[in-house]
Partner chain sequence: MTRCFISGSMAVAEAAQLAGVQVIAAYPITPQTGIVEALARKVATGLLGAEMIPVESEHSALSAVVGASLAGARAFTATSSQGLALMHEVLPYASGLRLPIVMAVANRSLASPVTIFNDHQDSLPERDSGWIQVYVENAQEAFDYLLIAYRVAEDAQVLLPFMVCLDGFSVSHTYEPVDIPAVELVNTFLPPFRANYPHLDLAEPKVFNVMAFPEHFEEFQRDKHESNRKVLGLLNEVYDHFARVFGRRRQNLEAYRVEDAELVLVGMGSMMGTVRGVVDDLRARGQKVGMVRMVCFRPLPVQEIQAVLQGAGAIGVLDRDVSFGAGGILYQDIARSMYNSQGKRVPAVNFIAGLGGRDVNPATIQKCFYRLASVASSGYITSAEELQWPDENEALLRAWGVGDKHGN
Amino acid sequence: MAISLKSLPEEEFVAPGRGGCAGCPAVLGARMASKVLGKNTIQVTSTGCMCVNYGYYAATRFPFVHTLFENAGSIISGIDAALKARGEREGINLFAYCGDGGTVDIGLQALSGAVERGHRFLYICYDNEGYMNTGTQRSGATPPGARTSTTPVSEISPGEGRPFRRKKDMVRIMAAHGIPYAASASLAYPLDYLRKIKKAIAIDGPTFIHLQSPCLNGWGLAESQGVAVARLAVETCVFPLYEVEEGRVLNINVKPREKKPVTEYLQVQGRFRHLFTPRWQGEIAKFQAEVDRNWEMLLALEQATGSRGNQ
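Requested model, single chain only, the form predicted alone:
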């Protein structure tokens, strides 16, 4: 599944100009996906930031379906079934591009049913770790210690996670369904992301990619910091890049030569600034311990499943 920047078409499949924030990584992720998928595509997107960006006439060169928060999985499986019934399924790339609110929380039931039924589609979750389009509320993907509008910092709470709560691991949740392919991806590693899209869309069955997509406003970042913070997430192992095939074989795609401490990732984000005060600095050690446990678990799973190793 080799892919290169030179192999991507120069043609643009999304319109210039949009309603999103300057420098928004989620927009970059959608544009990159369209370069692989091409114009023979139908996109389904649940309510969220991307409906502001691309949910208007002529914003994309392929059909775009705006769904409610809860039913992207139902809509995309219905489109798959309808195309098959009409004998028109071949040659069409069917994919969803939905936020974490519409994926890990409100839309999880519909997505679970869609993949259980075995419909053919690629589902990409752009994870900005909160309901960023409606005021920066926490979601099931919000990491511990993060300040959101619904998990404010106080004398008794460090933000999200009192008691300590882990964000939902959607790659492993989807892999547990036994689907052919589930993976995590980062905008800081574009060729890895593009390769995974190309691999996933070619599979005759449901596939899932979890794309970390920093929210500049919600995370307290400058316009130019989105990709750099995404890279730090991988280098600190806060957001490991790996793939799971047939719910069994796990392959880690990027192994940092020297794993950076989570402080390098946390300190550049406004939503974690309070963790560096005397009152809440102990939460950083908990965060680091959780990251270390998760990374060691992934390494053990890779070794146990006889993975191919890095690609």
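Return the form predicted together with its partner chain of this protein as a structure block, the form predicted alone having already been given.
Coming up is the bare chain, nothing alongside it.
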């Protein structure tokens, strides 16, 4: 399942001149995916940044459907069934590329149904941790302590409150369905991301990749910082890279030699700036504690279930 940058096609499958924000990691993730998926692809994207990006004036050189907000999972189910009924399913990569709002919140039911029924498709959630297309409102994927326009920061509000200190864990939610393949991925680790896509589309069944996709505007980053922040998320174990097969076998793909403190990840983002003021600095230790607990849990799960060397 090895993949190299040199093996990717020169050809572009999306027309230039899109309206995305400069340096947008979600656009980058979609373009990288298209290099593995190629032209024999049908893509659906629920309401969000990428349907704006691809849907205005028709960008793609493969069929593309902008679904409603919550029904990417069910529309892709219907496409899969129709292609099977017509005897035309083979050789087509059926692919959903949807934001966290359309995945972890309003689209969770349709996606859960689609994977539970065993339809064949790859679903990539580009997680920018909020409703960024409508101007940075919080979602079920917004991390604790983040400032959004619906979780403002004040003397009495630390931003997103998150009583259980963690955002929805979509990879494990998907893996709990017992689907063949669920993984997390990062733009800072492109070969790992592309390998996972290639692995997923070879599987005759539902597969899921959760791609962290920093939002430059929403997170308060410079245009050049998207990938760098994604790398910090992995190096601090805020966003660990791992994969789960058959809902049982968990392998961690990247283990930082030295786990960096979460402050390195938080301090470069405008949305966490208030955590470095006296009023809210106590939140950082809680953030670190949850990251540590989650990382320890993943290590334990890998120890118990993992099969090294299957990559």
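The term rigid core refers to the maximal set of C-alpha atoms that superpose within 1.5 Å between the two forms. Residue numbers count along the first chain shown, from 1. On a predicted model such as this, the values are computed, not experimentally measured, just so you know.
Annotation: Cα of Phe276 displaced by less than 2 Å between these two forms, core superposition. Shown is the Cα shift of Tyr57 between these two forms after rigid core superposition, which amounts to 4.1 Å.
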